[in-house]
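Presented below, as structure tokens, is a lone chain in the form predicted alone.
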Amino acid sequence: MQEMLRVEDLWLSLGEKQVLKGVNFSMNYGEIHVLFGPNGAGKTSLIMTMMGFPRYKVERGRIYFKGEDITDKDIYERARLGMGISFQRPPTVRGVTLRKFIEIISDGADREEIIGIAEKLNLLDHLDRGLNEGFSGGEMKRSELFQLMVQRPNLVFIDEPESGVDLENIALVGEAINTLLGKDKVKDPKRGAIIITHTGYILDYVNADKGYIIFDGRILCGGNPRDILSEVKKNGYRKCAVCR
């Protein structure tokens, strides 16, 4: 399979804290990878760095996407190349409706398609409300995935899709992720995802290809995501670090 993303010897500091310490990582087109790790391990910092947020400046190392070195590219350039992100805590934007925002960012989606996606995500009643204004945790997650569905990125970063979401909404979020990635029909060789999860509940709905443990700014190990989750539940992350 053709490689879509490669991270080589990535180092990052935020203030005086060294957050990422020589991270090496790669994935092919069409794959879903999962990042496990305790709070403060560097998971969100890693995806924010790969997405190109200005605060997350690479100190050392390189990032390649679709064979192109994007280490020094701005976030909008990475988005145009086919990257997208779903935040753990997306901002509220008053004065801009969800409908208007979707129309602005949509990649050729027509009105009928937008209404169809909104209906599937139970967001029809939210289209004329301010973006994320008064939304529940589950509604925010579905709104984020709605935005990604009309953008159609090749690679999406999804930060803790279970956070603030009840069990009923997790199933809907999982279904939406599969639809976004084309996994609900025929496997799409062009679309992939990197998902951060604490609980692992999303694995009940999304069939991930590989999992990794991040601890203290380093990737400790990789393998079958369900096996990794089982080991973490039994022994915790610190035991994984000791074994490593």
Second form
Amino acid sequence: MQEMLRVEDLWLSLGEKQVLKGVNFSMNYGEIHVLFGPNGAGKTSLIMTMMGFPRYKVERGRIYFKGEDITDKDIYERARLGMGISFQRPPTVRGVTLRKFIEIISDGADREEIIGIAEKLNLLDHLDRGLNEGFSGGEMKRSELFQLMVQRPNLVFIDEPESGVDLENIALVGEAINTLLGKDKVKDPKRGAIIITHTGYILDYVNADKGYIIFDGRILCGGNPRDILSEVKKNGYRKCAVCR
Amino acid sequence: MSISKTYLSDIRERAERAKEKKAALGPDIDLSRYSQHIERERIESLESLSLQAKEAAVMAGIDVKEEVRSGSYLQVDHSVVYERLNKAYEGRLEIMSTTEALRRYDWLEDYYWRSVPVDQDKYTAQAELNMTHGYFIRVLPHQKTDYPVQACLLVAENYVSQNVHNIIIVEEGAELQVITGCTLAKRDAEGIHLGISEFFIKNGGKLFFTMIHNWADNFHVRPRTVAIVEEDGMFFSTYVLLKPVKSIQMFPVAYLKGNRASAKFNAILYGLKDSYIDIGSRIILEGEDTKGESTARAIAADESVIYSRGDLIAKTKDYCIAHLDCRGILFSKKGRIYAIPQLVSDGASKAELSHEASIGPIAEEQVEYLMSRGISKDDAISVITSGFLSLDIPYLPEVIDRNIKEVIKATAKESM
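Same protein, different condition: the form predicted alone was shown, now please give the form predicted together with its partner chain.
Shown next: the complete complex, the earlier chain at its head.
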């Protein structure tokens, strides 16, 4: 399998705090990787850095995507290259309706198909509301995945898909992630994802290939995501510190 | 039969006394600078206007082909040059100059200067003492127009004071849409536009009134507008200013006299260059179950100053409800916005009045969010700004919608 993403010796500080301390990893096209780790370990910072948000400026190290060094590229350039992100708490943009925004990012995609996606995600009633305006936790997640389905990135970062979502909606979100990544189809193997999860509930719906534990700005270990999750559930992250 | 001489002389006398009376708000203007009197020839169609005048009219929302308009009225400087009523509306709708209406109808005495006080300030006084027409539009009881009536008040010369007095009467159960474009054909002209507008919305009547201003750097504007809304009547007002202006000050008022009357004001204000903009809206709730809503979106770019005011005044002992929503974005370090909302409950113990006001920059978080979907920074700012200004406005001419986007595109990139 061909490599899609490679991160080499990534260092980042936010204010006084050293948040990432030499992160290295890579992933192939079509793979799903999961990041575990306690609060403040650097998980969200890592995906925000990879996506290119200006506040998360790389101090040292390089990021390669589809063979190209993207370390100094802008967010929208990375998005155009095929990266996408589902925010844990996206901002509200009043006045810009979900329908209008979908039209802007859809780049002439089939209108009926788009409405079909909105219907599947239970978002028809939200199309004429401002982006994330008064959306519940589950509605936000579904709206994020809706936008990404229209954007069609090759690699998508998904930050805590279960947070603020009730159990009934987790199934819908899980299903939407599988659709987004093309896992419900035999073809289309090129979409991959990096998912941050605290609870691991999403693993009941999404078949992940590899898991990592991030602790104190470093990747400590990698392996089968279900094994890692059961280990964390049993011993917490404290054992990771010892493992180091 | 024209209105009584006694009434006119009383009005004149009051105007004379207010000739030097400064307005409560806005910079004081020396009216003696603008004494040119310019008369113009009548024209056969709006398309026969000069290219410059046509462009100015279009930028103020005027459809020169008149394809989707019930009727048109055009005034250039001090002359009424064109009036046309679509044949389908003959006997249902009237369009003429106020001067003509005053000659024709003695009952106009019940409307002329009955809502706006002639002695409010020197500008109302000037509008009476040196009145240069204005439009009179009346829709007869229970009649509805399919398309808006358009009125264009155009200034084409230097040192002109255009003093118009407009009257709109929406008779019982009738419905009318009016687009008024006030505009300047000579872009470097110095001058002033004084517009008195008195609107009367009878029981169950509806008026959708859209005013688009297209002025320039050296031009002063002092409109004075009052709407009287009777039982079950509705007044929906939209004001759009997207071009520079030397100074503008206006504070239109809607009196909700009848039970269940309602009013909604929308204002889109885009301050450019060193424009001085002082614009508000006041809703006075006097009837039972009356409803008011006032929404303003202001963007200050360059060195512009914007005062965005809003007053909600409840005066009924019965239930009434009104909300004020006033937001601003500052695009420039040299710009200034003042958001001044005021709620007054005058013995109105059942009134529910509320407001939200905010001023801030465009949030970077929002821009980055849009960029993460593959949109460049400039485009993301344009999308957010367009969204900020996009109020749900019925009958807004498409050209204005396009113009809003163009202005944003030209200025938004300097904002962050």
